[in-house]
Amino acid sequence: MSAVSGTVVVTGASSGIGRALARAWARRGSTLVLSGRDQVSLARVAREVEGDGGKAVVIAADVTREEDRKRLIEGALARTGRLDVLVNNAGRGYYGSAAGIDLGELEALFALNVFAPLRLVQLGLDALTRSGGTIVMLSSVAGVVAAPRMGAYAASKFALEALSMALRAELVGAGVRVVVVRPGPVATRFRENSISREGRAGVRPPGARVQTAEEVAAQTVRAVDARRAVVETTAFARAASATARMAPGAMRWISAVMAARARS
């Protein structure tokens, strides 16, 4: 996709990671197919969307939902007549000891986290090999490295990696490209909006730089731009893969405190 033109779909758009792709993705001239529950914040970010020299489609829609994601794709591609970059950013955390976990509660998780992005691509796939475009998979660091009392959550974007992986040596002949962003801490409602069993969120782990979502986004453009398989938005999320590939005995290690931490 050239630097100035081009579709690209984000879901989540009206917050967050989301709002800070569909905003760095604007000042480089492309048409942002916005997607969200909450239109009233959809509206808003259009506008951002458009003072920021992009071009804004809103397509309200629940990911979870078949007819929505039929509607996002198939209005995406009727408004704007291409698909270049699917962003598969909408997500939610998930809070609580593995023994704690609630099934229930569990199946919602991938069916936002897992299920959603999986059915969003190959709804779009086929506009997608048309343009030699992009697809973006908001994974974490949680995709890699399963801390205390975010079993649940880690378990999605484990994977979502898994997909991720499978897809892009799948599709290599199709041209078209699979990007993973792993993020650490980010600066949103990140916390406020997850699930939390026992009253509480996770532990942060000691060292971990805490970033704002237009840092994330920029390096997500970036990595995009430069067609790269995996990035890791901070020194900490590179250094928990490594830690968790090479020395798991140390990564138990920690986890252990982490975990000794959260129950005091």
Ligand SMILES: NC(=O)c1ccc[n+]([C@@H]2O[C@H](COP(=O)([O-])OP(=O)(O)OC[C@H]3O[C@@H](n4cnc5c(N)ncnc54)[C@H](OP(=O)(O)O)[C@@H]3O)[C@@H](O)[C@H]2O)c1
The other form holds:
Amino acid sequence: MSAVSGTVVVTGASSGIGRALARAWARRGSTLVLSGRDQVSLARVAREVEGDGGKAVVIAADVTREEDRKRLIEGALARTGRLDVLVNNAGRGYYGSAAGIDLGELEALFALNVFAPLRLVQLGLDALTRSGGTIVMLSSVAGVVAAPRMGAYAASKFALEALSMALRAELVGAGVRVVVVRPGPVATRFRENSISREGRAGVRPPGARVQTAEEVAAQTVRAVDARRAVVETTAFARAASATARMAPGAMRWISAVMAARARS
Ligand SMILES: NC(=O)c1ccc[n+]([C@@H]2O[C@H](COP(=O)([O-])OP(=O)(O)OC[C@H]3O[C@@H](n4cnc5c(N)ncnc54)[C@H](OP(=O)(O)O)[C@@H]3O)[C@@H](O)[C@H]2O)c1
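What's the form predicted together with the ligand like, now that we've got the form predicted alone?
Whole complex next, starting from this chain.
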């Protein structure tokens, strides 16, 4: 297992898991290209990264905008000369019944959670091929299980998983790896930042331990070093994922109980 370092581009680096990922890579002396929309928070994370021993380059970008995506990848290459790890972390949740999903909001969710990561991979692929680099996709347990009130979010993460699976196979010859990260609940501002329809969020799945962003970041950095394809970050995430595949009847029963709780 060799430590992957060099230039690491992190989208959504201004808070939560992205900030923790940037700091984890900074501690091994990497150059972090920090991206997000909130410039004040990005500047604060840049100071933390420098304090942790890394180099920080801030490129503010809304990854749903093509001109910003191009500016991010071109700027990262212009200022650091290479791209070793592309972390597609920026994302948003959506809590609401599938029957009530607003199609405009669903399109906006896919623009951020699906189209942006795909497009950034396309734009960064030549540089990633030159470096034998790694693509990290922040998926979720919702990338393999669609819980009640999580249909829209799960649809976006299922789509991200499908693209990641295809990319992983297609890029073997190019020497570029794809690592999918599937956390369960993580203590960030994710729930507050999510769209919540019908005046409430989702129902916490039974037995789910809430992780810190730092735990998820440490597991992600290790997974990249170890060239793993997928990392499910808690026992809950592994159990939910295995149940969905191997005992779908049990998963349907659990989901029905969760849906009843969401109604009460
Ligand atoms: N927290 C959880 O329970 C959990 C569980 C599983 C998976 N995840 C996944 O982990 C990832 C990070 O989530 P988090 O928990 O760290 O949530 P968070 O604290 O809300 O962070 C989301 C990040 O995405 C950025 N972002 C949002 N819209 C953007 C846009 N249009 N362009 C660029 N950046 C944008 C935000 O930065 P700006 O506001 O500065 O743009 C922020 O830094 C997401 O993909 C999420 O789906 C989270």
